[in-house]
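Given next, in structure tokens, is a single chain: the form predicted on its own.
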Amino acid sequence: MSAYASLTVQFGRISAMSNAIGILQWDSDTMMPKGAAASRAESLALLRVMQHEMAVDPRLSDWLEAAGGDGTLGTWEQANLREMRRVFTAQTALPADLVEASSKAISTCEMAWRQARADSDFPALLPYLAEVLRLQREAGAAKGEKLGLSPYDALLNDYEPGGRSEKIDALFDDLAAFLPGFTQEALAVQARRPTPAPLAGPFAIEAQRGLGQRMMTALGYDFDRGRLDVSTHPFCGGADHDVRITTRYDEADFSKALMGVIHETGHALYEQGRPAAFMSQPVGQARGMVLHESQSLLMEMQACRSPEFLGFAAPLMREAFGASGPDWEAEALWRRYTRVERGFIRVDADEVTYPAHVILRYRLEKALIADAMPLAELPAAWNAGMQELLGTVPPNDRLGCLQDIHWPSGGWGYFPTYTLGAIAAAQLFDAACRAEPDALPGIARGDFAPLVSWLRTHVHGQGALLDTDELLTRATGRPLDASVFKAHLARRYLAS
């Protein structure tokens, strides 16, 4: 067996372990009884240590060196070898005891977060989150030393390979300067339009679930390789060929669950569309979370808040809830789904104010990883940042610093990919609509196939073959560029 073939076997085993961990984690977040938490934490920690041991197997170093001289490898195989080296380098920076301790701390902290969020009790979460943060700092420092990066950039690199805070700082500072004035303009334009009346509920959860499943099918989700469930925080997870999404329901407002389902379906389409021939290999994985978030936000914000989509969706909404009247017409729904409002909750935010939520989290997590602020001061710093960036302060920590699962679950370095993903989504949707004339007409009749086919070719099916900017340049003609995003906002929110 060649060195490259030996590597593919080993990384196939690592992928199989990831699948097992993914399903156990999904169960932990959806159906596991509370009393099983400690046992599940032990099981996940053991599996993650075993996976880590596979990824740092001493034989990999020799195989990687030998495979580097294999002149028979094609373009995809060479890219796979590059990605294998990236994984090996990052994993060998971490000792097994740190992997185990981090896994256990995360499992414990996630359970504590669910209760603390429900009770709006940050002090109850503080000791558990402090332990997760301590271990994340340790991991960032270890990876940073190996990769020649700052601890924060080393953590960011796990979610966006090649991502650097220096570039993000410049982009986010530009957006932070642009958005307040733009938001004021958008609100002024909005004030001149008829204000849509709130839709009268309650909206039965089963009806919401049925509508969500119908939209998932329209977008192209394969229910033979996934399912829809409920969790405290919506997510997309599972395993290869078993891509599961979750949402949460509010009987007073069906739009939260519906848009959450559409968002997570965008993630799922990416996972279901990865290159089948390399599904279990590093090159067959999603490139990074900037492109992953671009796919969820492309569906949620670009496609499914368009007049074309709401023209298709309006009769289905009326049918689902037995509703009628002018408030349920497509035009009124479009005004409602593109309404700008300074709110507390990131996942419910409109696309104008959404970046401010992300910039806040990015700045805070950078400071916390750098030990530049005490964790105990997070609620106060959060509220001050909300006032500065959005002009509003949450009344309690449940609507503030406790709303997201990312930090309790060890997702430090993830947050900036949301807004970078929104920028990429604008570029990709614009390019898709220009290249595929039937994309928007298809959405208007509930046929997402033209759009999804373009995404399969230019994003999903590319796996990790290219870096983010190279993929965007090939697909859209330019690397990541906020100008298309800003132009999109102006067209949608400033047109009288």
Second form
2 protein chains.
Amino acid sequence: MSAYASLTVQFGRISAMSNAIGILQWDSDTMMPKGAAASRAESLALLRVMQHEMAVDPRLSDWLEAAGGDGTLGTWEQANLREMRRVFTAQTALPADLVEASSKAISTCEMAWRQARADSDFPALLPYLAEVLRLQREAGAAKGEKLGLSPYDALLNDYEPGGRSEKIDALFDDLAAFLPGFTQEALAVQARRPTPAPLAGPFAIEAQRGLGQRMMTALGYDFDRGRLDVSTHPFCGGADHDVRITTRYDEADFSKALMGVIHETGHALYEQGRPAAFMSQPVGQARGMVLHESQSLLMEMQACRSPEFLGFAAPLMREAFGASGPDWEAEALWRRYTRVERGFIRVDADEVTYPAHVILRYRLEKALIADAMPLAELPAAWNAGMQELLGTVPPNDRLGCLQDIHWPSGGWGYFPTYTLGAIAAAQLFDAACRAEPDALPGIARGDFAPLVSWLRTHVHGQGALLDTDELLTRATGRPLDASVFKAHLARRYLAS
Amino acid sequence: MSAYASLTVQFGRISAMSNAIGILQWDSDTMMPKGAAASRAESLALLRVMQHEMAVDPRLSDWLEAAGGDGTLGTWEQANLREMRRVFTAQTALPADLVEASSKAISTCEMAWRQARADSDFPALLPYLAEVLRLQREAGAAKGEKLGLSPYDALLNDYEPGGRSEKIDALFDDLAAFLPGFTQEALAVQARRPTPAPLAGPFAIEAQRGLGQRMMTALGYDFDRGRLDVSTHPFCGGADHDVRITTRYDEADFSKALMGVIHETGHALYEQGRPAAFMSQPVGQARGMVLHESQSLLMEMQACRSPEFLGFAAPLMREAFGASGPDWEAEALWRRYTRVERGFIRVDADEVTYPAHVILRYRLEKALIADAMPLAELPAAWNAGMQELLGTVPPNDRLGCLQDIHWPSGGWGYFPTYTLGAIAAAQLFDAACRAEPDALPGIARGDFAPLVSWLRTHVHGQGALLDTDELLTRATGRPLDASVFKAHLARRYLAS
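May I ask for the structure of the form predicted together with a further copy of the same chain now, the form predicted on its own having been displayed?
Now the full complex is given, and it begins with the chain already shown.
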């Protein structure tokens, strides 16, 4: 067997293990009875150790050296080899004792965070978070050394290969200058209209589930290769040919589950549309978290908060809940789904204020990783940033710097991908609508095929063949760039 | 670490892997979308290979030799070591190429069987079944050589450690002599009463599910460590602290799902009641398939087809389905649940005729493994046996020798455990009712605690500490013995 063929076999096995882990993780979050938690954690830990052993198998390094030298590999195979090298470098970059120490620190810190958040007690979290931060810095330094990157960029690189803080700084500084004034303007426009009262529920869960499934089908989700279930925190997970999404139902408000389902369906369409021939290979994976988030936000924010979509969805909503009246007309629903509000909580934010939440976290985590700010000052710096970016300060740390699990759970370098994804979503949706004149009219009649077919070709089916900017340039004519996003916001929120 | 401690760690890892496989298998049968089948098969095959590698790890053989020599192990630890040795011998008895050839032959034969059964075409199955049989013989011979057993006993030993065909012959010959006349008598008694018409449905699936869950709770099933779901073929599976059962609902007949749920709950109670301190160790496993089947049949046949149980269940059934009238009185329902009928199909048989189906299969598979009968003669021998044991001959092989998957799927040596389990069930239920005078009155009021508490002590909590006859002797005063089973049948079916 050639070195390249040996590599594909080994990465195929690693993928088979990922699929097993993915389904067990899904089960833990959706089906598992609570008494099984400890035993499940043991099984998952064992499989993860075994997967890591496969991923750092010393034979890989020989094969990676030998493969591709004879020039017989095609474009995709060459890219696959490049991705294999990238993955191998990432897997072998950290010494085993650092991985173990980090994993332990994270477990402890997550528990401390749950309590500290409930108590709104940052000092109680501080020592645990300091330990996680110290180990993240160390991991960033170790990876950075191998990759020739700063520690922060090395951490970011795990979520967004090729992502660089220099570029993000420019994008975010521009947005940070634009958003406060824009938000004020949007709120002023909005203030000229009456504030809608909440839609009168309750909304039966079965009806919500049916509506969600109807939307998933309209969006092009393939139920032969996935499922919709319930979990406390919605996610898209599962396995290669088994992309499962979850949601959470609130009988008093169906919109959260509905928009959540659409968001996760966006992620799932990316996963279901990855290149079939390379499904279990590194080049067949999603490019990174920026494009992943772009696909969920393209569906949730660009396509499904459009007047076109609500024209299609409004009758289905009325039918699902046996509702009628002026509040249930497409126009009224569209107003409702495009409300802007200055809030404290990132996950509840609308698309106008969301970037401010992200920019705040990005700036803080970059400073903390660079040791340019003492961790103890985080609450004060948080509140100052909220004042600057959103013009509002949370009354306590529970609604402030304690709200997200990302830092306690070691997800440093992840936050910027949310807003970079929103920017990419605007850019891709705009390009799709220009390239496929039937995309928006299709959405208006509940036919997403023209849009999704374009996304399949230009995003999903590309896997990890290109880097994010290259993919965006081929698909939209330019690399990641906030101008389309800003134009989208202006069109949607400043028109009265 | 001592050799014994090293063994417990390694067997703990093997168990963690079993738990992962158990949940993935459960998912395949209950949740998995059809498009994921091939990818899931790959993941499961990988985990099974890895588990096998752990189970034949060469260090085990050194540890097994070194462990226990210093006399410091307690009774349970000694028994654990004995079970570890037994498992290791079983795992290492077969050469890898035989395992692989057998696994391939089984896959092919199972597919051929599905078609052959649909077509009622035994000759079409013959070559595939011959190959499976040949490899089963070879496996039996290889294991038998290691264990000093005949090939058939070596195969049987996989399902029922310590089981011997010599003893089974004696038990089954006795039953084979007893049953034909008894069945005739029971049918004569039954003929004096009117035949009940089917209960009028449909029976809503939600109501059936609710009733099943109510019964599971009454029986003592712990929903914090398990679930009830739906699958094509009902089973009890999952993981150590996560014992999941399944059923299948028929809107026209709720009794199948109800009795099926009770049957699987019997299995599940055994699994949930295994000794906590040895849950992941060989000595903490269920003893074998005879006792396992005894626990499902004790619940389904002994406890829950009793007049006491139906006195408790009848009002719940009426309530679940909004039913009333004389057909729904406890006495009428009891008559219905104790109908005897000479049929062709084993899985549909009542407890009087079931043993005849099993004895037939046992005699045939023993002869086939011993090469004492050509496989081509199976259909004729089957029909002759049906005539002898049940007094009825199936009109075709679909309703005859093609009905079960066991032989095509390599389950040779399994069949006798069904009827040995029924015998043990009668013996254990009788002993429980004598030792716990409140057992039957408890069932009459829906309180299974007195019965289950006795079973926990005398069966479930014993794990694999004792062999089956030893356990039965301690629990009931005698080894496996059909006299209580026969007395039970006489009491239930000859009283008019």
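Numbering follows the first chain given and starts at 1. The model shown is predicted, which means the values in this text are computed figures rather than measured ones. Just so we're on the same page, rigid core means the largest C-alpha set that superposes within 1.5 Å between forms.
Once both forms are fitted on their rigid core, the CA atom of Gln403 lies 2 Å or more apart between these two forms. Residue displacement note: Glu206 has its CA displaced by under 2 Å between these two forms (rigid core superposed).
With the core held fixed, Glu365 shows a CA shift of 2 Å or greater between these two forms.
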